[in-house]
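First, one chain by itself in structure tokens, the form predicted alone.
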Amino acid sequence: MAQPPVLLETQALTRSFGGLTAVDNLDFVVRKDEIVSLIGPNGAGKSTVFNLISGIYPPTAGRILFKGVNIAGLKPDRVERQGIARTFQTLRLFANMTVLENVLVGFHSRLKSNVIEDLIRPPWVARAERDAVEEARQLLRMLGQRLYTQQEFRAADLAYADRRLLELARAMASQPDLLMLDEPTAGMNPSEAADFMELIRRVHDRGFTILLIEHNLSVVMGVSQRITVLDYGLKISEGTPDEVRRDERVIEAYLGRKAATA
């Protein structure tokens, strides 16, 4: 059976600070309709590599391959233009605004108008913002009914794991063809990444290529198809979640030499 086509690409991808080379040469791929995790330990390079898809950082060298476009040293909205959303470890919301109306920044890459346009409103802008709203509650309600039910509460007000939830929502409001997902269960309890995990999957279900970052390994390993393992910037190891956690240089970069070998 033919692989699905290579829709994210790195090639000798590399960015120094200084005399710190965090991200090392790196070569990767993720397919299209694949959930592909990037893991390894903290300062292993992660976010870096998330940083540099989504253009906060320039490569220092390298190319990033975004279908078969040189992606490299754009700016952040250029990257989300050709495709690609992301959610951040630390959350980005506008803790002021409703959970609607966040879910309904995520569109505004789809959305045509121009100044003109919105001063004269003509009938076409007034029916793309009526179904971007209604697209938005779709959107919340797939997400889960506690989200749905909230959605004029303000941000703020949300509790952390919904706060989550929303994040990814207005990710997924652009309808990217990557969605990039950064620690998304991060300081969620046992029974909250479980939950998540399962959405993850529904997500994927709904036809989204994802690319995850993530520390707690019993997500990674229940969702992804194929995971890379980086170590101080360097890829160390690569495969489907069975290879990787019997991969000794993974159990060493973890746990630690003696791991490895016992």
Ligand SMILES: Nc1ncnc2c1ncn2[C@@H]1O[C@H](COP(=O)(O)OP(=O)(O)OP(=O)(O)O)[C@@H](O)[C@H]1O
Second form
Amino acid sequence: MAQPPVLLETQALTRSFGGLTAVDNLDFVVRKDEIVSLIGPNGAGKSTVFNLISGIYPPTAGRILFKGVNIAGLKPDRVERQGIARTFQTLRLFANMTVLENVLVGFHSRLKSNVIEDLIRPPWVARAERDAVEEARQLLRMLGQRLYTQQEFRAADLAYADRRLLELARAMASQPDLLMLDEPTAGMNPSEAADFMELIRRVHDRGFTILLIEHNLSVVMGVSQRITVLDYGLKISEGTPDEVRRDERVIEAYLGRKAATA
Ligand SMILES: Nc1ncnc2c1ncn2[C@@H]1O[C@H](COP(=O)(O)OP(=O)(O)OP(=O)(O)O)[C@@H](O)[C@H]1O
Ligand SMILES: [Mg+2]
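Switching from the form predicted alone: structure of the form predicted in complex with this ligand?
Whole complex next, starting from this chain.
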């Protein structure tokens, strides 16, 4: 069977901070419709890879091809307009805005409105806004009844796991071709994390390609088609969950000796 087309590809992607090489000559690929995970010990360089792809930092060297175009060094808003959305390891919601408003922020890269249009507000802008509100509501409903019924709550007043969910909703709102999630279950209890990963599967089933950073290994193994493993910025392994699980280098770097005998 032919493989799906490559959506994202990094080539020799490198980023140094002073004397520290946080990401070192990294090559990896995400194909359309995959769930690919990046794993590795603390400080391995996972979030830096996201920061490079999403334009928060320019790479020191290397290329980032997205749909065949080199996006390395583009500013975050430009990257977003190319079709990449992300969440952050630590939440970045607008705490005093409502749930619905936070999701609408995610639509901004799709709404064509600008400051002048906001002032004179021609009818088509109002219509686009109404459509966006309706779409935002549908998105919240898709992500579960709880968030949907709390759409007028302030983000700050949501339970922690629901705030994580809202971050996901906001990233999905721009209908990205690639959705990048940085430790979305961080800080959740095991049952919340399990529910969340079930949801990630459903999001994937709705046609989202996902690049996931996740600390919880059982979660990663269950949900990913392929896994790339980083250690000190270097790729030390990649493959299917089964391949990665059995790889000596991964066991040494990440899983610990106990996992080898489990
Ligand atoms: N802006 C920065 N300035 C200096 N050093 C940085 C910066 N960002 C990351 N680093 C360093 O780069 C290395 C990789 O960090 P990164 O946050 O990418 O790791 P990570 O794999 O996401 O770790 P964790 O699992 O703890 O989230 C670390 O040593 C970190 O201290
Ligand atoms: Mg990180």
